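Starting off, we have a lone chain in the form predicted on its own, written out as structure tokens.
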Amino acid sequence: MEKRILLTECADSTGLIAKVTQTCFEHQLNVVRQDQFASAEDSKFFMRTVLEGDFSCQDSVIRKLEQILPEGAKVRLNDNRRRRLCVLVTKEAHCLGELLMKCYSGTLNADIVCVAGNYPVLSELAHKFDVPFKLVSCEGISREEQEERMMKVIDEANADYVILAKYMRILSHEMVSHYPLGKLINIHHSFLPAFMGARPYEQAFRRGVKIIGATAHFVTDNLDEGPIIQQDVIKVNHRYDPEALAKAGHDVEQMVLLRAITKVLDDKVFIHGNKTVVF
């Protein structure tokens, strides 16, 4: 049997499960998973409805839900089709050929139809895996021209997510505002929001940290600010200098990166405001 993922989000009040399961029985969709959160902060409700059976009803299920939940309610039933991911890059690789990797391998839920960068470094990694590197340098021309051309490359690529693996430039409000929220997923390398901006590692290794760490976010017009999806850490120590402290926070990137698009490709996130709920 077909599975797909039902995606509620609407203001709180009492029965709202019932009502969700209630209306899935009616149309012979089994209930296999199911998590929700409440928020008493501002009264909203989100769940994650893992459903089997014919969706054939599916249109069906849409307009009965959103005639019985609260007004405004948002309910969405996923394709559960392959998506389809950009990634921008600079020089670095390690983020990069994680994605590759794993895109390659099957365990994620997506291909790699672009991978378009700045500089032409990373162009023979992208290309033992068969997928296209578009260069767009910045050399003789002006930031609003280069990204002018880097959506382009996004827009004709048809991708579903844009992926900042390592992509070593602060977006414009235009470039931020040309894609809706959710779209933009960045990898910082410090564990926000300490150590935002340039130069991290530097940062850490002149305050004497005893862990480094990673953050997935959305990206938002503030610089290191959107919301966060995933986060993790390691141990390190006083022998660390800035160059030791980047080759180990670089395990730490990619796996917290390839975590947060995992979740994001199960439809495990919800953005709240400038935070997420995941589950």
Second form
Number of protein chains: 4
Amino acid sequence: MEKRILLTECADSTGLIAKVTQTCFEHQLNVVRQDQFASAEDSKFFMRTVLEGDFSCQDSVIRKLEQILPEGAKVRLNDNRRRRLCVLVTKEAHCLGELLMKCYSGTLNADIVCVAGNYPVLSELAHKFDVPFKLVSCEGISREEQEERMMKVIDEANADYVILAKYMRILSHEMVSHYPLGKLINIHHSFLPAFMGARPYEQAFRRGVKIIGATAHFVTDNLDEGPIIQQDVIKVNHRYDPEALAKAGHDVEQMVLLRAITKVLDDKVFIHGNKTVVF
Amino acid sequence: MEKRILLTECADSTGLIAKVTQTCFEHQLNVVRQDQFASAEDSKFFMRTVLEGDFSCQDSVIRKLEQILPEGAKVRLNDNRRRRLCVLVTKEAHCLGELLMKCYSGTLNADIVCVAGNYPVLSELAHKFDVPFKLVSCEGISREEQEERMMKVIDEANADYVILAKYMRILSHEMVSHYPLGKLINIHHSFLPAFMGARPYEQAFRRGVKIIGATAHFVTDNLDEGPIIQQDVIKVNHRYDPEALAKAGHDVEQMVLLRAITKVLDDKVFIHGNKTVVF
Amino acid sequence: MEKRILLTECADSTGLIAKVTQTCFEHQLNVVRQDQFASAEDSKFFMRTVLEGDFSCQDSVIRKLEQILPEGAKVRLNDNRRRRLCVLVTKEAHCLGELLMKCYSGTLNADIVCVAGNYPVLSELAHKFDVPFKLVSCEGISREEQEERMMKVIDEANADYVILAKYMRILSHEMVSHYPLGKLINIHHSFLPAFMGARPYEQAFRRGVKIIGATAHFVTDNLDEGPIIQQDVIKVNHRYDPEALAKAGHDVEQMVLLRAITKVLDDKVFIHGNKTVVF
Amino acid sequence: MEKRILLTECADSTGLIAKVTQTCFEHQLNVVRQDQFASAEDSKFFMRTVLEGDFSCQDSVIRKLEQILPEGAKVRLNDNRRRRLCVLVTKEAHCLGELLMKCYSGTLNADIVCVAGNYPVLSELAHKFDVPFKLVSCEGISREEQEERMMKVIDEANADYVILAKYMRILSHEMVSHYPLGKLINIHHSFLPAFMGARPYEQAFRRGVKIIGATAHFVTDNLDEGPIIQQDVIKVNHRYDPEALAKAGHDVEQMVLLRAITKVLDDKVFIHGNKTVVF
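Mind sharing the form predicted in complex with another copy of the chain? What's above is the form predicted on its own.
Whole complex next, starting from this chain.
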């Protein structure tokens, strides 16, 4: 029997779980797992329901739910086809390498359809895994022009998600707003909101922190302030200079990015204002 | 409005979530939070539902659910009164101390109504918090007699849960079976199933492990093999001798025991064979 | 045989370890353990040496080391007498409770000689452990006057360290500079430098972070910017409201503060500018 | 100036640190970092000293140390040339993939000179990184013969270390004793000594543990009982079936193996009986 994931998002009110599960039951779709959350501060309701059954009734289920749920409800029923990823990089190999490896081994339910970088160094790595690499250099052209070329590359890749895997450029308002919120995922090399901005490992060294971390988040206009999907940390000590901090940080970065993308691909992440609900 | 927790446990079948939530909806009880799990290997269904509303309909809800759920379903509707704890100890203060403190400060929704020990050393600590201490020494009497006296103390305490907070005695089959499964909670000073049995820190030292841990579990006849509620670990290294391992372990023990009891008091723990479901 | 700890701090140069260990060897003091660190950015040398032997030669050792080490070297030879702690509190019990318990059980090599608070609520808890409580209220008096009274209480306690165990007042420049750097230790209820300032759990909630933490640091003039001794974190998720974040945070706070004080009492912490070296 | 690492291992006695550092000082070799450990239970002394200077005096230093240190002392002075790794695999890609990636990116100071497997599936991955793959199948030949062929492959690779990166064969006494202790490193897919033997994730599932882990260790005759180099864990819950446990475990396995090898390549690991000293 097929499995699909029903994602429900609406204003909170009484009886929502009963309405959704009753509708599924009537369409002979069995609930395998259900997670739900209602926010206290703004009364939003989020539910992820794993269903099993015959989905020829799909349109009828969605139509029925849109009728009985509060106005403005968003209802989606996702299949589990492999998603398409476009990965943006600069010079560092670890995040790209981990994604290539996990797509190659089948651990990630996705294909990297394109790697695009502002430097050519990672083209060799992409090509090892038979993934096309597009160089979109910043040399000799304006920021606007570079971004336009990059957007063209991304659009041609026809990707479900764009992963900024240590792409060391700040995206302009124009570029961010070109994509729907939730499509661009960034790995930030610090435990946000500590050490926002440039050179976080240098900042961490100067501050003498005992723990460093990494943050995967959706990209919004406000640099380093998009909804956080995943964070993790490792312990460090006085022996770590900025270079050692960066090296230790790379392990966390690649792990946090991988986990965030896994959650997103499993349809376990809802965006809730500038925060996320992650089931 | 009052909040209560509905606990449902039965054989898995289709439509269970719909049936339960529909019944609550009909009784005008709103679902604040719901967690559910169905085991693949033996098709058991577990659900915890936080409800809000007027519970004068309580009996009617339970009767209805018992009718429509699969035969043998267990349905409970718990209020959040403070539970009564009886704590068994030997000589070590850290776990008892943490429980006394957290009950005193109101962090744990429970009262320690009695501390019972086979040595007198911790009576002073119990008395600081105005908790009666019962000495049930092993000196000069048989194991059976000591256990009988201890069971008498426990029974008189009229406790909801009996916490073995580093009580260094192995309970007999007779004593364990005197209580319903789920009433006795033990903290074991190792990361089970590693280092079962006596002197786990000595064992850990000899094996040269790099991580030690603690395990909180329900007590069953099979020593160290009851359903695990909570586990945690800390990193150690070659500098730790057995004494240092034990000292480091104490921090984990008190934290793991506290978290396990918090989960149990929040009605978030189901027993599932020799395992647990912890929401 | 007695054990003592030799603490050496000076400008880095060649042969320092040889000079120190040779001097100890000549005085028939055996090195049980030695940790050393030289900072690359400003060439400072820090060494902690655990010695075993007959310390009647103590003055001779120190005099010799001061002669042969670079000018300005600081050399101390600490015995392991129980240190005296003065604990400052406001209303929250968890950090004070943990310190009282660990001093009571002998886990911390220290005595709490005085608890001082700007509210009376924790006097009962201090008295349970036979520790005097001094109320230094802020009511009806100026900040200067309250601080003067508090400093008088602290000075009369004749304490080695002053622990700010959730003392929710910002110390003035005058009060901070009244004490040598390294004497005042604070627990900050966030993972510094994230969420500096007031209400960090409220800030963490609004930002939607997936991890919260705590920071123990020496107090300096720059609020929340003193040298960090210890940090730790726990994972949280969208279900945590500010109150739940605070409750979860309390466990980390008490653990981080305890570990920081343990390190300080073991003479394992050097201050290095606005950072620390922790062996 | 060149840096090298001096490794000293001998019976413990007084003045060892003074003797070693004095000797280095006399040869104008500066100590950049030093870590030392003396075991209480069997009085063994281990020291790792990072030296900086002109090493043309190398032979003289070692000769002098062998003279003045206790009889039987082992003294080595290692340069930091890239080491040669031979990696043994079966079918799972994650550990091999991580090692290939980290050697490729220069994070590991090593080259994988050969991958050998008892199945052909990972040859494609090895070839992507231009590493030769040798198939040493078990089909149709005796265990002895397969091991002989494998040893021939390993010996021809002229490797410093042999990494069993999820090589799912138990090595015979003959094969293990063919190599010096410390040359063979294995990643075991459980938190040893829990779940020794086959199918640890299945065992972990049946036991209902809340944490799973991985262990990197040197290989000895006693399966799963060699000296542990590195361990780490992740939290799991009742929702993890054996397959999900294995998938979660893979992340820990690859991380633990990478960290263990990093420590070994940095000459930070001493073998001490069936334990290790890891600086």
